[in-house]
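Single chain ahead, by itself, as structure tokens, in the form predicted alone.
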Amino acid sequence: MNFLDFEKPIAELEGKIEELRHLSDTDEINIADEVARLQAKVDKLLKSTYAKLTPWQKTQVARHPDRPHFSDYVAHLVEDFTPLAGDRAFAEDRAIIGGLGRFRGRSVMVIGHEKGRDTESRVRHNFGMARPEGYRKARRLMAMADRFHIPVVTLVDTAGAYPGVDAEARGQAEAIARAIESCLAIRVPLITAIIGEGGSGGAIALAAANTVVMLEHSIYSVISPEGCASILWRSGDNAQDAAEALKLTAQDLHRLGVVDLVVPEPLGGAHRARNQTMDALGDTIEQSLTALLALDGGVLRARRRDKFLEMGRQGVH
């Protein structure tokens, strides 16, 4: 397992653990005992350090490497899952993933960013970072669950929209613009997961949704920490400061109205019990999407336009 920097006592404990299970192993000596008053000191510093997790350490864990990615939530959740390519424009992005299947009974349309898990995947996905090709894929895969009435589902892990100058040549800008359009004029059910990073635009062009939900431990803001450091303390060493005047914790974010519901995560993060993590999720997008279904097409796109035209409006005279 990877363990982040303020971990490093829980990583001693388990590692010996780990000694002792393989002396167990090996020499057959009866340690269960010793192996469960260990488990109860992990478990016991698991529960308090995650209880008082500062907004950088929860920036951590969001870009945990084993924390559950996009392509991990659509094998667990969605069944005949068939992706559709391009943007009938320019090019085939892989760092925004989508297509149709059916969750739970029900045919969706699923959109959403993959980072990749090893160097390899994480290159061919450009580490989730989409290039303008990505956004407008996301367009039509919209338009399409639209014209025949299918809900759609984004799952959001993104640092932000790819910054490279091939990008800001094919309008990126526009593209995330357009995507945020589309999101707030279709028809049909949007539901929004917010499952690790959340950065800029790059996370809002997918999230401007009837239901926002964010897991436990995962980040959403305007700006990176560090990105948001470099620009107001000329540094990047002011990242946990940056972190902290950002509110971009699930819990800030509920406080402030800008998600709609967070989903708790398992003792020690979403990277410790993947499959109850992604049940959890599951479970809470079906009972928004149950709900949702319930309403005319009008209302759902007069709502969701609603809804964000009220954010920050509360106390402003």
Contents of the next structure:
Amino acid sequence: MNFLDFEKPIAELEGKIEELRHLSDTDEINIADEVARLQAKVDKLLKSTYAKLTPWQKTQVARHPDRPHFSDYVAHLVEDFTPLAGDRAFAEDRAIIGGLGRFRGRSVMVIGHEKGRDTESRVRHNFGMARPEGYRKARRLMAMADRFHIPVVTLVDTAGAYPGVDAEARGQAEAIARAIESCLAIRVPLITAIIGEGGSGGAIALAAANTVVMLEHSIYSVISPEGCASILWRSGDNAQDAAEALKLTAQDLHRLGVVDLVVPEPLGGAHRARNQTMDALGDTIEQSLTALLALDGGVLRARRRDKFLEMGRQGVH
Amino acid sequence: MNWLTNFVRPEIQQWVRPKEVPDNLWHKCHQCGHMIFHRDLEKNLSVCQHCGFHMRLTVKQRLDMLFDDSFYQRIELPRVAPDPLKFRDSKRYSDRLKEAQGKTLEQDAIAVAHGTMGGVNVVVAAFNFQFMGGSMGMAVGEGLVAAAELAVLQDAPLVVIPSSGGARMQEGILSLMQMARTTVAVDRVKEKGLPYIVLLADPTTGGVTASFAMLGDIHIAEPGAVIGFAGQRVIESTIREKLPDGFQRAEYLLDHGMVDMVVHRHRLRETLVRLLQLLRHPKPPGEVVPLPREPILPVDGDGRV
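So the form predicted alone is up there; where is the form predicted together with the partner chain?
Below, the chain from earlier opens the complete complex, with every other chain and molecule after it.
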């Protein structure tokens, strides 16, 4: 288990519990009591810590290396997943994975960012930072889903679109703009879940959806707190201040009317109970999907477009 | 206060003080360093006569140079809730806004006007880089939506002239949402069969490029304009090497297939006029003889007319 800075007291207690368990030969009853007492303390501490995470702490939780990723959700929630590769123009971008599968009995097109788990897979997936080909593949798959009346579910988890010379040369901006356009054009249900980091243009490219769901400790922002701090405070050290100011937590975004639903995470964050988290998100997606499938394609499209056309018109909700 | 301070002292000061020279009579070209007299610069549409460098224009200069006889009507844009996040860095966002409004005498970073270009009715939305770097927040989104609605209402082409560093960070996620919002707005114009032309001015970057600015039927760029998604410093720190010469310049985008043409400011208006007339009057100007055609009559079930 990886621990975050602010989890240190919790890590120490859990270390003690682990030690005690190894000493289980002598005075078994006493040790069991002690373990139970410490475990209760851990739970209490987790509860109090996670009940009042600061936006900067949430940013760290959202980027936690053990947090479930796209591939975990697909393995856990989607049967018969069949990845589809390539943008049909230049390359296959593994920062965005997409494909057909069966989610709770229904055919769906699942598309999302994959950050990778270890060094090798992180490099292969470019840390979840897509190049134009990734967005062009997403666009191709959305159009295909539209053609076959298959709903689209996108899982967003990216620090942002890849800032590289090659990405710019091949039209990163255009690729993102077209992906947004596709999100807003299709006549099938589109549900987005922000499962970790929703980083700027790289995120909205997959997230102009009928229903936008966020996990309790995920973040979604126009710029990373570090990037914002280095521009407005002229120092990356002010990332905590920027995280506060940007209002990037699920709770703030729900209040602002940008996010429709917030899915609670298990005690201590998604990384502590991965399956429970994935099931909870699966339930929410299923409910949203059922509601949206009752609507006609034209209505789905019009409502999605109207929703984004209104963003900011009324000010704050 | 009295006759001495109010009248005599200024009189004397007028005698003693050297004649004030407005400091903006001469402009230094950022590219070649030549000093250019302001009248020459104005005549030359803010293009350096020595090296051809295109300086940034104010909204007024931009609109004046594009519309027929510099005649157009600006429309008032709906107000939005200011500072939705109560954002504060070293300064309050609300103070930054007021400062920018005082400096530019504009409400926000976009102006919308309508008039004619070569006789074609056109709606123009022009960004004002002087207003917080032309950044896109809710007010800019509102401006683009209003421009698109006006274009549809008037059955007129829409010309958008971005000059913007991207999304306005101080409006957080609501600025990001403007990317989707403006995409819907310009799509509505395109859906009506109306031309949507983007004139990319220096600079067009970030969330502005990655939304409506790359969705035009036609993309025209001004020479040397920086156009791209990621900022150059960000890219440099990612790849840890020097960027290629001319990277993210208009000419680079032309070479990479992202814009239709790079047009010198002196030929911008005539180019726009020509395109608008071609798009809006597809018939050749000569005599058109319609082909004889069978009249289409309703057919009943038996196939008899």
